[in-house]
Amino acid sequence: MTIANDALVLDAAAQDLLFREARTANTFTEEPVSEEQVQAIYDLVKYAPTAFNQQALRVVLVRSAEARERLVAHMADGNKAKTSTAPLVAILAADNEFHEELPAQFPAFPQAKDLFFSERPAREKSAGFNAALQAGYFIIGVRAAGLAAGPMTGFDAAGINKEFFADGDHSVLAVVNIGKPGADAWYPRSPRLAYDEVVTTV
């Protein structure tokens, strides 16, 4: 049961869509993911904030069943069989040349391309942390479009890494799996810990 809480903006429905009924799907519909449904998503979640405006996130859709396969090859072996399946997958990479397009990123501050991001140790910290701020409001994106996200960690990055980004420059953060949710989509509900054992005030 929905249980509207009067000090968000945010209606209960959306709430429930974006947060509390919103689950790591583990099965999918055939229904496909469309070109239209992702620009959607990302022009919503391009407004995520980062450092310096810095746009570290880059997304690759893997729709060919070449690439498909290349891609399971690399996944733990508990994802596997999702992965094949799922209407849509997105790599989601850090970029960590990032910095070339501070100037225009960010003109308010355009040294800040060389003065703090000169080294590459800076820029694979600074673009793995921002990247993964994106990412986040990328899976809600996928919520809001109404459909479910299946954001898993289990593969072998350099796997990706080599397979996907030859370039060396982008470091792969998570696959997502996306489309409407199937049967017996969802693992039972985890516990989350309480706002007294996360908040503190001093």
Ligand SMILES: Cc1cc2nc3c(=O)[nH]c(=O)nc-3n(C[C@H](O)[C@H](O)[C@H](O)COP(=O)(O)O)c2cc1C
The other form holds:
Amino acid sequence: MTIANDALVLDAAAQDLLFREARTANTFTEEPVSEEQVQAIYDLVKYAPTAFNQQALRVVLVRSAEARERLVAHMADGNKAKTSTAPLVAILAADNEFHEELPAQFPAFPQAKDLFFSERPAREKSAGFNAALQAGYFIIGVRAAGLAAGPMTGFDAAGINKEFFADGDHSVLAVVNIGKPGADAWYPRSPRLAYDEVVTTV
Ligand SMILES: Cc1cc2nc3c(=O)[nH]c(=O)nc-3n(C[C@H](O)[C@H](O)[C@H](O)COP(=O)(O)O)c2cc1C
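Alongside the form predicted on its own that was just displayed, please also present the structure of the form predicted together with this ligand.
What follows is the entire complex, opening with the chain shown before.
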């Protein structure tokens, strides 16, 4: 455990759970991930912000063996084994037709639907960015449940979109393995950029 920075109000254990000691898992135990756990994760991360409160993220929980097989077929070779064995796999996608919900979800400015999102390319750009933000929130939510996430973008996106989103209105963003970390779950920790390499002040 690292000494917590006094500038943070989040308690030190939560800082470690969500960030410092949380790792990207590559192996998992067999302990299942329940529907209740996923609901609790969603009920937390749904409050994190998106533009116009658009909430473009959609999540497909891959629970059947048949669906798992269909998904693994589209994963990069290096991602196949862990995607086959994780207790739960979630497909995170952007809903490019999120604007249909916008008047209800952003009642303060219902005109946003027609003003900004009448064209599909504008929707795809906004949905891709905002659902990716939500994917990040989702990973932190998984950690808040005491679970490890293994996010992946090594897959055939067109293949997954065709296989799981036949309506043509969704774009896969990431596939996330979820569970308790198993044996040798981590690759060596890679370095992180220092504050001064990332932050400038003008
Ligand atoms: C969007 C995203 C895509 C990733 N894609 C892959 C992947 O396809 N295969 C893989 O093994 N790891 C993948 N990773 C894992 C990253 O390499 C890992 O999270 C990063 O190196 C930090 O590792 P750490 O949490 O153990 O420090 C991905 C991570 C993210 C967030």
